[in-house]
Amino acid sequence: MDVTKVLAICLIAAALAVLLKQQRAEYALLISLAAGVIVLIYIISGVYSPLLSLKQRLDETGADYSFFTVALKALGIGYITSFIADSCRDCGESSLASKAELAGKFGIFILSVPLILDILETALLFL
């Protein structure tokens, strides 16, 4: 993944959005959202191969990587939630952005409940 490409896309989109905001604010918002989606897809495609390689290595070792899977899902929820919340703030909907962040936090909590239960069971075995 080439970070300079991502930064260039962001810079060009920001410049276009600022120029269009004066005349057609709705187009500025669409450019901002489109650039955000393009950057998100680019980042996901760049991270996918190393993650797949790591998963294959974990498969070879025979280790239980359920904790790793939960951590990656939580990371994904966090990034997507942040993207959506920032997009809502760009639209002037700070209240909606707060609700999106709250939903993301609860999503991560719900995702982590099985891990918490596993840790609790392990702790009880030691007692």
Given for the second form:
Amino acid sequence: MDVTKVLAICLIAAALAVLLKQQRAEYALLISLAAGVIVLIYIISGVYSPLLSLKQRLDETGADYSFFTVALKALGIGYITSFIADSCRDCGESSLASKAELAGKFGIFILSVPLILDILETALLFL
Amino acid sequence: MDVDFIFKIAAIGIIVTVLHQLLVRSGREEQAMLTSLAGLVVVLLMIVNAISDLFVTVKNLFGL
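Let me have the form predicted together with the partner chain next, following on from the form predicted alone.
Now the complete complex, all chains and molecules, led by this one.
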């Protein structure tokens, strides 16, 4: 996960986007979207191996780690939602961006409902 | 799938802009509009493929 490579890509894309902003505004958005996709794929490929080793270690312990999978899914949803919302905000569509973020929040909330129920049940046991 | 992907899109954008100016100056506004539309469609198709790759990798990694 070479950070400098990511920074270089973002700088180049920003420069090209500004270059194209005067005549053709839509290409500025497309260039920033393309750069965002490349950077995100690069980051994800960097995160992949440590995450897999973490999962294997949790498997070995044999404990029920459903909380970990829910947290991972929430992370994925947040990851994608912030990417799309920022792209929308980039081209001036702040209302679309807030809609995307709202969808992401609801998605994460729906994911966490079973966990909340588990916590409630264990809490009720003590009462 | 790297920096040359960004350069490809920027190159298409520049070419379409030049073509648009060329055609507008020579009095063919319709062709100018069509060429800029064609350029936009080509770039959008490339980006849609890249975004679908991104969504597939995210789905696999985070188990969505």
